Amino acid sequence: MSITTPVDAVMEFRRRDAGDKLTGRTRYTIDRGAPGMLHAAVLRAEVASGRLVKLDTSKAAALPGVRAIATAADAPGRVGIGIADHALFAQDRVRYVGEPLAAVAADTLEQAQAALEAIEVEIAPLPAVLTMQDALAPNAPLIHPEWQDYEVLLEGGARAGNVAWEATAVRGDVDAAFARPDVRIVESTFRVGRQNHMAFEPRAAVARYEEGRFHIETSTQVPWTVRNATAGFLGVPASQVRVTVPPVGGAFGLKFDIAIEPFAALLAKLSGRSVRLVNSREEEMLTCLFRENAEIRIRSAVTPEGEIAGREAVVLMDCGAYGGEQIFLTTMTAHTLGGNYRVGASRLVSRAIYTNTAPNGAFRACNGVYNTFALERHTDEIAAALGMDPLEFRRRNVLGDGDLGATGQKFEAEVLRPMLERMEALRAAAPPRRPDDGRLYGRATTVGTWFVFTGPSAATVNMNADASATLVTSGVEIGSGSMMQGLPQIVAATLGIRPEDVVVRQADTDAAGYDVGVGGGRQTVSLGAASLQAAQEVRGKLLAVAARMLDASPGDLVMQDGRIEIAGPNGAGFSIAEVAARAQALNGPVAGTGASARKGVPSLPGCAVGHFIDALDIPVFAVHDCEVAVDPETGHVEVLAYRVVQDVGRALNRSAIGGQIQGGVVQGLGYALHEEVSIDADGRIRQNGFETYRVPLASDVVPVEVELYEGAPSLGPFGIKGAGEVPILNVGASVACAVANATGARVQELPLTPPRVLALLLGRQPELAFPHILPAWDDNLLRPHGAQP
């Protein structure tokens, strides 16, 4: 039987939804509405910490137009990652400004908002813990005094007090490495703030309660998480919740968790009507699941020749009032801060810390972005301490074939080193221009390690009698290109039809099998593997029928360009439509199913404790190069040129990947230079909209020179890797290293706003000090690595 080759799936297929999106015809969740639909609003806490003394909804319930009010009594469950610590409404205790207290559905949004005003609330203030330093102080107030009573969903992580989760990775004898007489110890500290996703479409949901079940339309990346978490909050079987997902107007990780869907669902059941709930921009800012703020201390023992004999690090991640995604992300420190380089022995601890602030969450490349910033700045400080060129230091030490990662994973093939060589060729081809204009010029090349978040996915391909195919998955169209380009290309190449003839259904948990969700660069990889398997089953069925029609063996047939023919010049054959129609008449509708799951690359025994994954199924690497000019009078940083060499495995659609890289770099420039979130003394996020939160504008965009590196090993279908997640990974690191190179200053913090850069230039930026990170690594642990709870 003829087979599909990877080359068949490689094409420059354009998005079919581009016209609709450009002309405003695409209907997102926020655009959904229907006659008789109710409008919902959520009452949120105005204090960061307090005891809920009174919540009286009786006056609000009596107001005109009010149809339903929900409170904590209506949603008894708790959900979470690793531990179930998060209730839908504040129950007896408020833990952050913006925490939901009640939700109202009314005939109009104005009536719902008026009802919120009529709800009588009394909260007795409690001491608030707004920083990780305060949270880790001796005798700090506990944000979750009942933390020991929470259900543990994954065993292994250490927890106590305000430490929501602690994960460790230890490989080799680090003490011996640091005690070697030939090493020099280099220590660095770093701090980063929060970053807002600023998706144009805010979080929105429309819910109905019909036939004894909930139906939620929502703007989410994770339909199955919404299904299961809504059921968990409301205390009903997950089978009673159906989730469908229209096109999503921006996400970047913001929608990789449950959000407002359970409120809408609950109100729909209580009112018996459809309910629409949309966050205002201010609510989006106030309750954004930000990329978390973090504090990092890292130390390395290096020889004069540049060998990294040992390394240790402590990473503190602010998870806000509830654990959420940060508990999972404690795992990723081992593979990002512990990535990139060959290290003799290492020990890393990553701690998710509760504070009385809005919960944080997932964001494109998550904590990899700031861990890469810390690691690459630390690497430059090592090179400076040794008097070695930083590029030469990287060339000597980047991970290669057979090298071990932080959890003992053995990496395959030389990837980073040839990528560095590609970047050096790009650099050589475009020498920097440095006019004598009084500005300070700098340049840096950095490396980064990320991964494809594999996991369960399912797909069904239905072959229609007109030779079109319908692909049914739980994938979500979020603009990345997977649903509009990658998946149709894979199915079309397998079935010998045009990608235009592959229809990809919107996610519907009643129609498609379980899927982890869209994020972590997994959609084209995991859903692609399932789709390929499903399409291959259909292909086999069609070839079998065609073989009977042609009195030939299936192995003698080719399937391409809309036809199935006997191989060879002028071979007899039929159109695929004719074969599909015959197959349907003979055996019924033609369909195939596929599934994929995480392979589960193991770590060395005992290396990883409290981790959600032991090692990386599909590592992804990136090399970035950045040139900057710094104005010494204002501290303004201008990015002059930016180059990316990205590991893609195999590029199915080079234009689509190029778009992801351009967008990811620009988003990273915002993180590196502009985007700053601050929290006032009362625990409230100060930035409440586009007016106060500085995202990159058109004038900030620089054209990115892109080179795709193909051929690195990958478990993905046709050898592909996810391409949308990783482009942001190195940007903060590259800009920071370039600014340090330009100014000679020690860059320890992002974003590099003009005031911060000016303070560096004037010597007014104090060295970072973290008294809450103890000098001895072991003293930072709740329990010794590997010890039983």
Contents of the next structure:
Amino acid sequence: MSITTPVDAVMEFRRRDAGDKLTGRTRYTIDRGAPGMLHAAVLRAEVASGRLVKLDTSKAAALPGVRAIATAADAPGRVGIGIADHALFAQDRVRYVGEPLAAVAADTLEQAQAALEAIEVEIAPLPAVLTMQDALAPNAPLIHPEWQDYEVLLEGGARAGNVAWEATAVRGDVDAAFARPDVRIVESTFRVGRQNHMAFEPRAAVARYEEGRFHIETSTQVPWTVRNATAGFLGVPASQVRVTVPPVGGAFGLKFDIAIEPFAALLAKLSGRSVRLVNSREEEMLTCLFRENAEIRIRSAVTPEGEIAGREAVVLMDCGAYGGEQIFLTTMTAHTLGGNYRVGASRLVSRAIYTNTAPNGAFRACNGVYNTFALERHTDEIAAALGMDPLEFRRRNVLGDGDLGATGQKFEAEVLRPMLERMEALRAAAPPRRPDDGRLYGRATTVGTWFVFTGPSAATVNMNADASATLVTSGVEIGSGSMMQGLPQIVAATLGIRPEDVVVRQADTDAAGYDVGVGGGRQTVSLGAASLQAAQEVRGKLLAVAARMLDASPGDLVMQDGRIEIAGPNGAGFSIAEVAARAQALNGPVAGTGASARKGVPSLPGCAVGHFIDALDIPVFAVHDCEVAVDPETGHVEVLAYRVVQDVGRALNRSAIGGQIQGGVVQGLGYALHEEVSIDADGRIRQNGFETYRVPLASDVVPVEVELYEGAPSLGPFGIKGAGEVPILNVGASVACAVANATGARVQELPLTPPRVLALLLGRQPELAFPHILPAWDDNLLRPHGAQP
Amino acid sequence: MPIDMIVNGEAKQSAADPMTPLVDVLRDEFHLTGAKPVCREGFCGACTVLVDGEPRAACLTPAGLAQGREIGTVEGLSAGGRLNPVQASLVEHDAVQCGMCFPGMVVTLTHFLAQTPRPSRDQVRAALTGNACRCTGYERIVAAALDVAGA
Ligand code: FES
Ligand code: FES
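Having displayed the form predicted on its own, please output the structure of the form predicted together with the partner chain.
Whole complex next, starting from this chain.
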């Protein structure tokens, strides 16, 4: 049978949703309303830690317009990743400023807010643990005294006290490597703050309770997680929850978890009305599932020739009051800090730590961003210690064909080395301009390793008798282009029709099968694989019918440009519409289904403990280069040029990928330079809006020069890789290395705000010290790697 | 007292309290949900509308101030469903991602290019500083604007 060649799916297809988005017609969740709808508001704790002594809603319930009030009694369940530690409302104990205590639905938002004021709350303060250092102190108060009672959803992670999860990856004999006579030990420490997604559409939901089921429309990346977690919180069967997703106004990982949906659902059931709940910007800031703050110590044993004989690291990730995504992300240290370079022996521990602060979550390339910052700055410190050119050090040591990762994964093909060469060519084409204006100039080239988060996806393709196709998945349109460009292109290429003629159905858990969600660069890969399979089934059915109509064998037919014809010049044939109509008359409407799952590349036995993924199904590499100028008077860092060589496997839509790279790099520049989150002495996030949290503006950014590297192996359909997540991966690293090169200062922290840069320049920035990271690597572990729980 | 205003050329009346932000009147009463209340503090520009032809943050504009004035929203910029040159150029440059910032971007840029038909790149960037975008990294928006201007 003739098959679709990958090239057919490569297009410069423009987004079909652009027109509506530009004319204000797109209806996001926040734009949805219905007559008779109630408005909801959530009462949130004002203290970081305390015992809930009193919560009396009787006065509030009697206020005008109030239709329903929900509290902990209405939501008995706990959910989580790895450990079910999170209830919908604070139960007996408050663990962070902003934790929900009750939710109200009323005829108007003003009435709902008045009702919140009338709820009587008494919280007896308990000592708050606001930093990881405090959380790990001997005799620190326990944030979850009942941690041992929580249901464990994945076995293997070590846990105790304020350590929510600990994952280790050990390969080879690190002690022996460190004891070699020919090595020197280089040690570096790093710290990063939190990053807020600042998605323009806040988290929002509209819920109804109809025919004994919940229907939630919500701004999410994970309709199935919302379905299952809502059911888990409320203690109802998951089949009673239907989730549909309108276009999402920005996500970046913020919406990769359950959010406010269960409040709206509960209130809808209690009131019998539809209920709308939208976070205020202040609530978004206070309860953002931030990219977590982290502390890292990394040590390497290197030979004078620049061979990395051994490496060890301790990574502390602040998960906030509940485990959430950080539990999963402990896995990723092995593949990011443990990526990039060939290393003889390595041992890495990452620990998710509870604190009395707002829970953290997922953010584009998650902890890869700061692990890459740490690894690349450490790499520069190694090169400096050896007196070796940092680029030369990288050329020698980057992962190549057959090299082993931290969990023993064998990497395939030479990818990073040729990418470094491409970058050198780009650099050579535009020599830096360094005017003598008193500023300090620097540049850096860094590498990064990330992955595509594969996993279950489902798709159905319905072939309509008019030769259009309807693609039904649980994929969500978040702006990335997958639903608007990648997926219709894949289906269209397989069926020989135009991408415009592929209708993409909005996510609806009642219509499409399970999906892990949109994020982790998986959308075009996993949903794409399922969509391709579904389209191929349709193709096979149409070709069989056409073969009978043409009295030919299906293998002799070509299917393109809306026609099925006998191959060769002047081949007889029919339009696809004619074939589809005939097929429908003969056998009923034509449909195909597809499903994809994680392949599950294994690690070496015993390497990975407490990990959610043993090895990377689809690694993705990136090489970035950045030029900066630092003003020694003000500490202001200006980015002068930025270049990206990104491994994309195969580029289905170069324009769409280019847009993701420009956007991702700019988000990374914000992270590197001025997006700062701080927490005050009472445990409250200080930045409460756009005025205090500074995102990059048009005047801050440079055009990113992009080169797509194609041809690296990938299990993705047509050899593609996810391209939207990885552009942010090395930005913090590149800026930090460039600033270190410009100033000669030891850059150990992000963001590089002007005060921090000035302090570095003036030698007033104290060296980082982490007394809570113990000198001997093993002493940092709850239980020795490989020991039985 | 009801507030009378002309919205996209049509006479409209609002019963809202005069201190209600204009963006809420437009969205909740008139069902013009193009303007987006993203920050509600005058920083992001996603709620930008024209008040008597001048771009204003509708989140900081009390509805009472709209009395007797002409309000233009993004919905009014594409007469008969046809994209205006700024919108068409943004489509051509594949600039749109989540789209939340674009109603405000389009209003700002349409006004700016009418005032400054041949802007420099730096002028476009300066004109956009009141309109934040979290997705695109701006470059294509700038390029699209310069293209409209034929620069
Ligand atoms: S919502 Fe008005 S400027 Fe941001
Ligand atoms: S496209 Fe998402 S905020 Fe601009």
